[in-house]
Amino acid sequence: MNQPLALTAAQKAGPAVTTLVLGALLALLVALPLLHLLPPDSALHVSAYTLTLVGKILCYAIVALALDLVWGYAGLLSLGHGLFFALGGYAMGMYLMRQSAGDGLPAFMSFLAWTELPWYWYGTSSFLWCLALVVLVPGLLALVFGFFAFRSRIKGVYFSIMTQALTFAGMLLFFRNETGFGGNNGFTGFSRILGFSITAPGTRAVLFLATVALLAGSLYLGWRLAQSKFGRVLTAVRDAENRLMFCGYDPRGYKLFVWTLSAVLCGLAGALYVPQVGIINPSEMAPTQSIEAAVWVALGGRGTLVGPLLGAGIVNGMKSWFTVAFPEYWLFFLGALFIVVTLFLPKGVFGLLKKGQP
């Protein structure tokens, strides 16, 4: 079948076009916060709403990239990455709540007539300690869960079900008021971060640039891993784990490392999500959130690194429009989108660029 001229040219250009497009997108993303700093009456001014929306999508793109590392390369379909994302968000939210409360208790604790902070809140007034929690809490949880799961050789649909059960249990736990995390309302009402107003244009710009830097760093790290011997072993785990074991490799260590790394990336994304969006609650742990992340990866093209970023942008851009214009039809559209991708785009949108190559 004859292919469109533009598609054929893109295939011949190969990685050069991908690099050029990524460079252009990176330049655009860096320009957005700078344009936000322009006076509001300027024709080039980017509104706070637009910057927040794009920043939120970039955080979700990091989650999609993290999921692609474990699903696209190691063949581990996780339906619980929303838990790691939310844990990172809650760790940052604890610091932001302490900043807003000053010397007193967070507002929701005062409302519940609590008289002192729970022990696990100690030290959360320190930004560095909260950054450590952002990495350690999702990382250690993933490490412990993965150690027992991979040692028991749990994989396939059973692994997916267990990860979904894990995030559902986390959601139920955080919904309870007595756990000390704000119940179903979660954390909100943030005012300052590191002494700066969280709504100030300069603060928004810095948070956005930090998100762009994390996304770029995560993409580079994923690319280096995929190009290394470690990445080739991961794909062997995905395609023929038993053969890999016959060759003398123990896949458990490889899976545990990439699983833990993926959880840490999600935690960092959640930590940047919270101050930009201004809220974190247990709904981020809902199983549907993790299923949506799988849709992002499938739509963009799993095992491609760049594809999941594209999928996260497409789905969340559509979600922002659908939930305003036709909120009652969004879930139907999402389900139909997943079915169409499964039937007609098994390699995702990014795979279209490689269609027809030998």
Contents of the next structure:
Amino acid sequence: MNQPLALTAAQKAGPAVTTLVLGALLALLVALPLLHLLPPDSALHVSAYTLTLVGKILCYAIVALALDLVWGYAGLLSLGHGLFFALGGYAMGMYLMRQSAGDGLPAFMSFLAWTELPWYWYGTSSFLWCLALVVLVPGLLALVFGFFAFRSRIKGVYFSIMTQALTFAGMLLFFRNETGFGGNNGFTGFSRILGFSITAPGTRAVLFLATVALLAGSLYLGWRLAQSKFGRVLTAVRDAENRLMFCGYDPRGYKLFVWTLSAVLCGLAGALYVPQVGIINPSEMAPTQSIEAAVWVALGGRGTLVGPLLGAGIVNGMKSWFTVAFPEYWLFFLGALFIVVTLFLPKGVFGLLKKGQP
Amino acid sequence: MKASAIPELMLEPILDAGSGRDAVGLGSRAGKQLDVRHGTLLTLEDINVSFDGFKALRELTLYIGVGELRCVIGPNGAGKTTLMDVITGKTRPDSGTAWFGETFDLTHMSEVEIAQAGIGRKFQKPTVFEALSVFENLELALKTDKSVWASLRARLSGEQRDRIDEVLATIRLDGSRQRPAGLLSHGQKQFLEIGMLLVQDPQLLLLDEPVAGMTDAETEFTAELFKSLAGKHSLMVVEHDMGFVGSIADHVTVLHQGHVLAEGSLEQVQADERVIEVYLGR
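What does the same protein look like in the form predicted in complex with its partner chain, given that the last one was the form predicted on its own?
What follows is the whole complex; the chain from before opens it.
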């Protein structure tokens, strides 16, 4: 019943209104980095703090969208999407660490008295190879995990628990210094990307624009998928998988495709997150991070494409204010928010907006 | 030398009344890969299924011919649903053979492969895709390439639309085509599920209690529908409603404790002493 609400809403409000609102938002997001390029004493100047904060939230919005594809449409609640996000981030971080280190070893390796790079670090001084890793590592992990999980017909809460365990295992692995990814400190202290200073306004602006482009691209991709027969098959997987099998569909392929696509989107979001925020460490793989992503989606509205973006924006916007104003109460507030949404807004904020329409 | 060189030595097919092309083995109405040369669509022989020592099916043997409408009746726990599970690949028999046509060994096929080969199943509890509209439900069930890649680029052709419209008319849901299937009444859901079977165009339809929860008028209409399908398709109907069975069946199989107790016309099985004892309750 909460099938493409975005579509129905668009049909009701008329495509013109939807296009207008989305267009205005897009124009605003494109304007932000350009305003950042203005001299700091200008009245319209956007600070690096604001730009980074919005850029970070946009990365999270991509994760929310990716999670919505698997949870809202195919009914697979993943509590481990933080792992794919972090893996993409680490792949990008490897390149950034090599850039900072120049010809030498990354600082944390010298600290461990290592004399040469571990084998999996070879080639990471190449930007293109790291981009490939950003896609391949989360993608292949999701493919292998999904293949076995879906083949064994694991679903529902068991699937959620396994994804949670997977990200927890990843976190423990990356916490170890011996793993070769900087242990609990992770990667930080980046200086250059593709030869440009990473803190220069121009670099920040380009990274921000790339994030906006990825978000817009993901939204368009999600919209096309939701409109296609593929999207309807996913909804059918969610609602009556047995019926679908007796119609002659093999649900495994459908789940595997959307699951892997979702992981790759998360990896790309992570790769854009790291140079903007300037740090990646194993806490990104903490189970709570992945659960928070599920809260964004639930709050915004499952099975709608715009809803999760709203959810990620609202929760993270509140978080950045709350953690400054009342830092010790944030987690209680987040928990309360989730309970309220589950009890009173089964279709999320987006469902509320839609109800408000005449 | 041509095969037809000595015509007097060749057997002429006898095409008198009552023997169609299928009966004399001159080809079948079935799909390309399905081979039903001998006129038998479904062959089950000596099927045994047990769950934790409980024998759900014992040495069950059953044949269903091309175009036949078969009713399966029996008291609760007789193994009717298990029988359907075996045919659709949901349950693997412990022993025995199950063939669909001459070429498909059902005991070695997955549920999806069996569905694609041409066996459609309607569940006891009507199961439709509730979030999707009636039209979309039929679109998904439509006989077509059902791989991931095909679905990503699928567009309905005019022909396919016509087919869906035709079935919508048959199941009398024209007016509800854009309604979410979850909002349909119980009887309408039953019809939608039957419609989903029809667009799937299977050779064999398995129907588990299709008229449960239907009004008398709906039941009567369903009986007409099934009779019109028989001939083009084979149907196996599990039903408790003896009135309904009487109105459609030319052939009835009685199951009892996982075994075929009697087979024949409804009058024959109703007159059978053993059937009266175990089922008709006298």
